[in-house]
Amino acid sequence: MAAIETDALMRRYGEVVAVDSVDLTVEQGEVFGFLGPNGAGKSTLINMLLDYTPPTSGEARVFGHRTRGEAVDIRERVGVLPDGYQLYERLSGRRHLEFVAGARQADDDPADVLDRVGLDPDDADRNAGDYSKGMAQRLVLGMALIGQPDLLILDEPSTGLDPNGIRLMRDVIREEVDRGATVFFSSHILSQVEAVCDRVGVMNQGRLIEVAALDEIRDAIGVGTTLHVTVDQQPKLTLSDLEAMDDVTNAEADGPDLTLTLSDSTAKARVVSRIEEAGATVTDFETTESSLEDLFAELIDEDEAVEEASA
């Protein structure tokens, strides 16, 4: 059984379809990254799986659970932290976790959940509202994992948090993950995304267009690896050459040093052979793998692409 399911899911507000017949399998124990630019309809969707929001049309699964009229069993296997959440400023951190311990029947130390999301004893007893929003949002964490729920649904799970915030609440979910959890992870940060995610999810305009791992969407769009090569001197080959070679999308020339792009990581060996071959001495290489945020930027761009040629 699937964590996450959808099928054809739309939602419309008058004139404006938000979300677009989006079909979406979510694994159980995997770390599924949901990407997209602002009005993408990624928060819409996740209110539809929460049953926060009803769809127009198509329908959504967690756990096996329909999200219309089953949602109280769904929610008693999720734990969400929100984009847009509010803490009750008069109550303390420690307060705010043991109201989600009570309503969940669970018997979660609130000292520990506290220490887990690095929020230290003085911090528990203050008022929520003399938090930083760093503090907000570590404490808000802790509330999402009370009850040690099937499914993490974690909306900018990084706003507000300093680099040491950030790198903790990566840990929390491969505690998480390790644990036999499903992290549903929507962000902007793209980077960090992809440090925790197995596979990614990207909407434009309410539409799901590519669900895929990292290395096959390096694949798929030729965005892959870069190899940067330095010579002793030029070669006795062109860059069409070089081009015309297996798994080599493009190359350029600066003087001593060749960048190439491969859609394979693994043609690297062939193309140096190849330039020695052709009378250079390499004295230096070295490769880097395309970001998320190319990755991202060229499907968004393909994308859009795509939709101005069809209108």
Contents of the next structure:
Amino acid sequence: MAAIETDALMRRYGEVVAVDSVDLTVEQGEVFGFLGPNGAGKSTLINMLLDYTPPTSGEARVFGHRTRGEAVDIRERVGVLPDGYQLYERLSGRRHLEFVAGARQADDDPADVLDRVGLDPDDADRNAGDYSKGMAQRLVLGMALIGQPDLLILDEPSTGLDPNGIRLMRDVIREEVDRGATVFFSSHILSQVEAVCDRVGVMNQGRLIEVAALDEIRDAIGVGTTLHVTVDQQPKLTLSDLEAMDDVTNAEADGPDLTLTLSDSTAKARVVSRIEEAGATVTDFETTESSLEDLFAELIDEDEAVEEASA
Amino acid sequence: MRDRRLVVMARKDFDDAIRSKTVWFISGIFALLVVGITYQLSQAVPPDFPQSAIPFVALNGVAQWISWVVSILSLVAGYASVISERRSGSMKILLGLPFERAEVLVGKMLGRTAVIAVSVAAGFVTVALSIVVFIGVPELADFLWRFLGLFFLTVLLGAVYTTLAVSVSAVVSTRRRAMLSVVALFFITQAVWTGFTQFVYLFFGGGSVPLRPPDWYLFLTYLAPSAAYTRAASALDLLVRHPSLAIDGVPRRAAQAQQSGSFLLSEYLAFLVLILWAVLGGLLAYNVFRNADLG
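Could the form predicted in complex with the partner chain be given as well, to go with the form predicted on its own?
In what comes next, the whole complex appears, and the chain from above leads the way.
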């Protein structure tokens, strides 16, 4: 049984289609990164998974439970860090944790939870109305961990966190996965997804335009590591010879400068020695790792080009 | 297991709402008002009035005002309960937990009612103290059951208005609309209800309401929650018959209802009417709220 499964899930707001017929499956035990620019429909889809928002059509299931009608069964197994939440200003951080433990009928020790998310016990006794965004985010992460949920849904979890907080978030996600939990988290900041995710789904304008493992996406789009090589003379091989090598997806030449796209960055040593074997001396070389940002921009450009072509 | 969740929900809401300064501000005014009324009554009692009955008169006098204060207090404490959580996003935390939407509503109704109960209890302690100070120690056997009876009935009235306020809060889409709606609810149930019943009489009774209107007409006037509260309160036998109080002590409507013997005007039915307001209001609200987009 999949952790998350959606069938032609759709949500309209008047004329606007926030989520457009999305079919998505997230298996148990994986860390799934849910990407897309702000307004792509990520939060609306998450809202439907938790039954905050009823779908216009289609269906979603979490651990086999339908979101419409079985939301409580779902929420019993899911810890949530929602987007755009607010704490109860008049209640202390500790009272928040106690409330969640009560609702989940879990016996987690608030002190342990505070420790895991790096909140000071003194701060836990203050009213949540006085919390900074970062403290609030840590508290809500702690609340999501209570009761050892089988699935963590984290919507833009790095919002308001400093680099320390982001590192902590990453560590917590790893700990939870090691425990056997599934993690589904959305972000528009891609480097954070890159660091922890097994697979990613990319949303744009309500549609799920790609679901794949990160390296598959790199291969598919042909961006990965870029190797820039400068040679002193023309080597005795053609660009096609270079492209025929393993892990080389593209080769271009501009005078003495060669640009090669590699799907595996370790291929660069082989490429350099191949060029030198062919009689040229490499006078300079440099590699640039294309970030997920590039992948992402490329995906969205492609998607929008397709849209325009079909329109 | 499900009951326990309801308790968790209600307790959270109680802890949250009881820290609201507005509730305590209104409760303070309530207490002051009670002291003032009891003092006034203690001064206004005619010299030949039986001493033992004065505390009942005081209770009855207070009861008239309580229905106003408690309805305002409950509406104020409840109108934002759901909509502000929706607007601020704390509803997302709430519904990330294993609560049914019905449990969220009922939990809030219970939690806020508990807050009102605390406030009413504080008010009633003030009533008891004021009576002892301004009037004298009442005969406990006669006084206590009436006092406690009125207390529970007042908490029930508070529960009804709280339920209505939470219901309004669950169906509107902005805080402002919630506020306007409870203000409207207050005026309809408290101020213009008799105007409404007179209008009905114009159609079905033919003309203006006579001095001794038919039972069905009185029944209509007693359908408003606060009127039902006063009708039910008469089961506590607070109305003292005495020549000097013939008009002020026992209003004409109450006297007629008391003597009528019709089931339509019985205290039991008034009690049921109160409960019906809460149940119907809650069900209507749930019907909208269960499918609302809370994202």
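Here the structure is a predicted model, which is why all the values come from computation and not from measurement. If you superpose the two forms and keep the largest set of C-alpha atoms that fall within 1.5 Å, you have the rigid core. Numbering follows the first chain given and starts at 1.
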Threshold 2 Å Cα movement between the two forms at P256, rigid core reference: yes
Is_shifted L49 between the two forms (CA, 2 Å cut-off, rigid core): no
Core-aligned C-alpha movement of D247 between the two forms, 2 Å or more: yes
